[in-house]
Amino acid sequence: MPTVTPYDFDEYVELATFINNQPVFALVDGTVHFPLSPNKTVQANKGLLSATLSQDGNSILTGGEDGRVMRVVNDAAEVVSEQKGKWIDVIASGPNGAVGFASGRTAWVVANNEIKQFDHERAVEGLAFAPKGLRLACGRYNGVTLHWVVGNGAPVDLHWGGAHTQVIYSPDGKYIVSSMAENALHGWRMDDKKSGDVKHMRMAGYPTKPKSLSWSANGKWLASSGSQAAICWPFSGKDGPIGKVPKGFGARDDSMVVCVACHPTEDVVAVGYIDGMVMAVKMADGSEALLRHPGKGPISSLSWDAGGTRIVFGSEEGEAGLIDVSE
């Protein structure tokens, strides 16, 4: 049976993850908590707006109301960049220590001890780095813009009407998917390099906005929130989900899925609900395992450890925990 070690914080948990195999929790008050280290707290920002795990898994990156982008590692915080007067509400981790972040209509990338700025006509709502090559995708109103960080290559605009609030690359880099302000996802297939053409894919039918996205380990499935079940779109085959229907896992009639996190090696998805429940579901047969009973508020963050035997979660009400699923 899974065992849960609970933690209780006073603030919304922006990010629950692992650094060097230890659970870490970043809260909106700007504090980062290491409950096993032993119960150490680091002040990263004065008001935290965004946080993500670095690609190497050895640090977390935070952005705040103080204009600072911070890297928290070894129980200490260091400044990556400071943009005075800006609110850093979008952040992304790239290869070889690169960091992308945005405020308003401007995105920046810090890489190789240099900073590069990218200006847009509309506010940047989402950021993601390509899995190969230093390329940044910026979600905005009416589409996504792709920038090469190194060199002077022209940006590429992927147009689709509406507000694109989050952006994510598939693990193989063939697809870019954005969540939208309407109740839908939109995707582009990027692997036709000779013609430069892209294929559009619209993934709609959600009762609420799908705000949480997670790729399965092999990239065959894209899990998403926004319904009474975790909606998983098939991306195997040449055209991904075009002409296919998604599968729903962990369906409940009395609650909505607000957070999803796919297992690092297996086709299993952890599902967090608006009432605080956490469940794990096998995609092969839909079998379910209850990991945590409902709590005080919606799950705001879920992450697996590298071995796939533990999960950390945080909620909007400050409840958090470490779930051991190894037994």
Given for the second form:
Amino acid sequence: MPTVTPYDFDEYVELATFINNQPVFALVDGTVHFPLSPNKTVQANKGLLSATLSQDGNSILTGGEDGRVMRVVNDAAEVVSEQKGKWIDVIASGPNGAVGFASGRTAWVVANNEIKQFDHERAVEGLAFAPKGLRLACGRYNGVTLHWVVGNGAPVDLHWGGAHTQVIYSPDGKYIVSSMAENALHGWRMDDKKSGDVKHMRMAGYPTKPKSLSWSANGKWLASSGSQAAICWPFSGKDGPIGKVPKGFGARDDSMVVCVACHPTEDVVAVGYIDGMVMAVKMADGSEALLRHPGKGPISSLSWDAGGTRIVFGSEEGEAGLIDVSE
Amino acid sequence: MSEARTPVTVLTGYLGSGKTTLLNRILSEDHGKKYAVIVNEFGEIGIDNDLIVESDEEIYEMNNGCVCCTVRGDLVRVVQGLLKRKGRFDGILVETTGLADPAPVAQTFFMDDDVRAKAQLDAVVGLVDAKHFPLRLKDAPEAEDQVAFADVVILNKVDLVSVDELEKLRATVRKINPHAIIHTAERSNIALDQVLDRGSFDLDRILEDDPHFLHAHDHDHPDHECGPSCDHNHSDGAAHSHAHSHEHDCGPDCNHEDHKLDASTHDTTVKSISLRAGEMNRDLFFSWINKLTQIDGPDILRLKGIVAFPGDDDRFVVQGVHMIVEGDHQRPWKADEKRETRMVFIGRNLDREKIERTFNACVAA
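Given the form predicted alone, state the structure of the form predicted together with the partner chain.
The next block holds the full complex; its first chain is the one shown before.
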């Protein structure tokens, strides 16, 4: 039986994850909480807008209303960059400590102690590093722009009409997927690197915006929120999801999936719902395990630990918890 | 989800109409409430306040580029960010650029589900430079649109115009938008409770408390005589239920010379159509409003209405921007209240005859 250790915060939980296997919760008031540590709270920002786990799993990165990008470890927070007067509402982590962040029409990368700035004609709403960290993908209105993090190579524009609000690379770097403001995902297959020729993938049919995305182990599935079930698109074949139908896991007639997180090694997806319920679903047979009963508000963040035996969650109402599924 | 949605006030006004002065007052005066203010540029605001957010206007076309379905993408992001923290603000104020089309701002609060869940449009407040508005009517359609969109119009800088000029201006604003609440001000010195937290989208108040609206109908305009080719439908002698607003809107073939000589208002391109009838057949009404807004949406700037349906104890209210229409039950009809349907359309190139005829065809048998 899974056990839940609940935590109660007063504010919206922007990020629930693990640093060095220890649960950590970043709240929108700018505080970062480590409930199992003697030093329980670190103030990262004056008003927090974005947060993500660093790729090495040793820190979290936060962006704030105070214009600061912070790196937070167990008992300290250090400034990565400061852009006065800007709201840092998008943040991404790359290999070797690289940090990408954006505010309005500008994106920045801090890597190897250098900062690089990328200006766009339209606001940057999504950021992702390519797996090796050489490129930074910026999701924006009417497409995605790929910048070279190192050197001065010309950026590549991937066009698709509409507002792209989030962008992620597949683990093998072959696909870029964006979530759109129009209840759809859009994907590009990046196999022809020279000509920039790409194949488009339109993944639509969501009743609401698909805002939470997660790749399953080895990139076989892309799980997404935005429907009554966790919608999982197959990416194992040669053409990805082109011409294939997605699978829905954890369907509930009376609720909506708002958060998804795939298990680090197995084909299992943790699903968070708008009413605060959390389930885990095996993709092989669709079998479900209830992990948390509905609470006061929508699940806002959900993550597995590296070993795949514990899950942390947070909600928009400040409820949070640590779920042990190791039996 | 049950908690009250945060009210949003949209402040429009052409360049030089006094928006920044008003914003500075709202930020500095002690009115006991906390407002987050979303501006285009910090530069003009002389106050350092952590409740001011700078945001570049980002117009997003939704649904494959339909011009009627544009939203402010930056507002979607900023408003959601602001409202993640509970009880932080009493309201949000959005300043638009002087040249901005107000439609995308208003549409953001109807179209985006995430924004709608947490925020609702309280009022569109339009500032008008009393001295220069007549000129703007000639060279800037944006200025006229801003008045057409407004729930509250503030005629600012009235100390710079004569009494006659002011009255002509007032009549012009009425002609564009007969049911806006009009205030006058010098140097934006309007009482803030006239601007903030107005509940202007409470149609009850707009359509009922506005004496002009009530008096604008039920009678033929005394000095109005239609010529043979005037496009008014005068044949329904029984009830004559179509509404004549004060400003008679003639068709292209109307032979009224007197309108051209009329010096009581400035020339405008935006017109309004007010409609009044009894109870509506529910199916016919929804089919009508959907079709009308689908076809004429680009020309309809705003629409508002209170609708009576037979056997329905509640008043049904509708409002819309271009092709977007939203409707909901509002409150029970009062015992002493006449169960009737009233609607206002504000827009350009509106076919009055068609709208009146098709509206009247929806009346319940």
